[in-house]
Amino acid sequence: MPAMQLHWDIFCRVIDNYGDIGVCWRLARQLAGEHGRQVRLWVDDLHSLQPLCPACSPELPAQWLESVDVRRWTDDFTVDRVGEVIIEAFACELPTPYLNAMAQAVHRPCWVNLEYLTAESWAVGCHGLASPHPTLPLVKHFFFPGFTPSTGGLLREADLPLLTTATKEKPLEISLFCYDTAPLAAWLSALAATPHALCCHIPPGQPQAAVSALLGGHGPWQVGQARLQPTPFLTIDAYDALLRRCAVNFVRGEDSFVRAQWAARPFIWQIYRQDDDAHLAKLQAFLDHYTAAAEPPLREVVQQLFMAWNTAGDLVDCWLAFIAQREAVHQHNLAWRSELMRMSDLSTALVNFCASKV
């Protein structure tokens, strides 16, 4: 039944520890659970999926997880069948045997390269563009997530919890998810100067290692009125709940960045660093869009902290100004979330886009 595009194959190579697989796992679950698609998720490193989905067994070649057929993508890839829709996540390059099988299929599959999220204006012009394969009778389309109706939107479940449950009691809760390049020494100085009791949740991996390198030991640590508490790795649903609970969230990459926006709590984004500071243009493009409706003083407070966090700027003063305006930032984020929710979610947009290519 090619017209229904029932069978979907998603290919994911893990580059960032949890960002790429986080996006692909959420997409696969939603396509299966909400759109009734039969989804195979091909992953080259299932050890990165296991913390997000503890039921995953990294060594199994195939397993059924939350209505998704999860497959281990190995170098000796063999083809049993080709999907009606193929999602090549983040230009991961399909296995050559699979690509050849696509070209030989009676009904040509819909082939989509799911790109990284960006707010840059050029993405609107590139969204949906077709790219014929140089030697095979195949066409790949580029699909860009984004923040406007002219893009593919953002991953958002139909039953997305919208209740913000941050406690108003002390201490204020903060989550810290960052790369090891974050200016943590300056941030610790900012925490020491904060006139509030704080409880900072520090997840394992790069965040805990970076804090441990600065403060020694394995925590918990005390900095001024801030208690830095090591926390275990959370499943994606538990992590989403933490974002909704915390007064402020530090996030990174793409997946946690999007989830922080659905939580609507004040957040600070560390963008993935690129050569020649190319990432700063991407960061500024988002900030311009995200803060466009904010009053100028609030816009300045938000933009200055985002930039300081990503460039090792004057973090202490920027943080103190931001934390003092956290309720205003929260109200702005609620309005921002409402704007985003008026768009189609990414999985629905993908389903509709692919159906139009039959």
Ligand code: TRH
The other form holds:
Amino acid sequence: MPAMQLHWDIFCRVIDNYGDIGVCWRLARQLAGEHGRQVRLWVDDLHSLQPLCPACSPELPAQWLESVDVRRWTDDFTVDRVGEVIIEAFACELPTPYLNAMAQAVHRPCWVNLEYLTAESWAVGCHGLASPHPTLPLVKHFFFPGFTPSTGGLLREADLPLLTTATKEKPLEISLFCYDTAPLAAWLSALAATPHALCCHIPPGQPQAAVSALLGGHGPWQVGQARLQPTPFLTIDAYDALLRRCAVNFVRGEDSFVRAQWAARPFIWQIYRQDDDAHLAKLQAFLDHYTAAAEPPLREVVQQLFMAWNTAGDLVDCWLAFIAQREAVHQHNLAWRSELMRMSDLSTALVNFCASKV
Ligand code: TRH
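Could you drop in the structure for the form predicted in complex with 2'-deoxy-thymidine-beta-L-rhamnose? We only have the form predicted alone so far.
Whole complex next, starting from this chain.
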């Protein structure tokens, strides 16, 4: 049996928003809490972790948060020790002194690049591939999260709450986590035509700014029977609870998108935009997979709304059809979640993958 790889160093560079840190923070917590690993999480911008985890003090060079040794990653990085496993999140490029120290380590560490999530089939072929360093005696492996057992799977805690707690009485709660490029004007028209009382939770940042740009002021706003309520940014666990409670969740990026699937409530995903519309192929790949087992009418309702939300297509009819079908979408999502839960979770897959590389 290979020696336990006890010390893990995760490096995270925050590109924008909260997805990079959200994924790394969840992974670090889980490796420490569920797998007993000693995890250092190196983050170049701890201000992005603080809203998700309010105990975080962004200026501290080192702090313990939920059994994770959180470090501020600065330009004057010095190496005290090298982990047995090194996770380079989203090709963030390890500090050169650290790379050199890895090359000199008596036992070569396991070096993994954690990639972005995609349902595209090429990711299956690339998962686990090795890439030798051009000059140093080191090999980096690519680890792809994904929706099938031949990928690295999805981040999922062992104690994930499976009960959904959406309130049956009116108004229906909706969470709106979106980019400012979302077709909000069209969605507001759709809300005005929705025959239900709604309470929409609008988080700070781009969602609130985008609604405010259309409706003026700082809210709350009323559109038809919908109340649009500005909400504070929630801790990551409180946000998960909100997703479980809402009748419909608008999510974006990577991490909230995965969490919406664990919540199993009806959700609409705004994908992170890429040049040359590369994100649309990624969106379609997910939709093909996610809706494969749905009856054709339901598949159409879901696909049309996801596409309209991401391409500024005609939203009103799609939204009204989706909201009318929300119980069927919920049932579909419960089945989808069960299918996903048959896979190993990402942290367990990663622990096993790294052990196999010793
Ligand atoms: O914030 P995002 O858009 O993040 C990312 C980044 O832009 C990244 O660079 C990009 O590559 C990636 O998307 C695809 O969306 P995401 O991934 O959903 O991350 C948001 C995180 O914030 C997630 O961990 C949930 C958390 N969150 C809270 O903890 N509380 C809240 O109130 C909200 C709204 C979100």
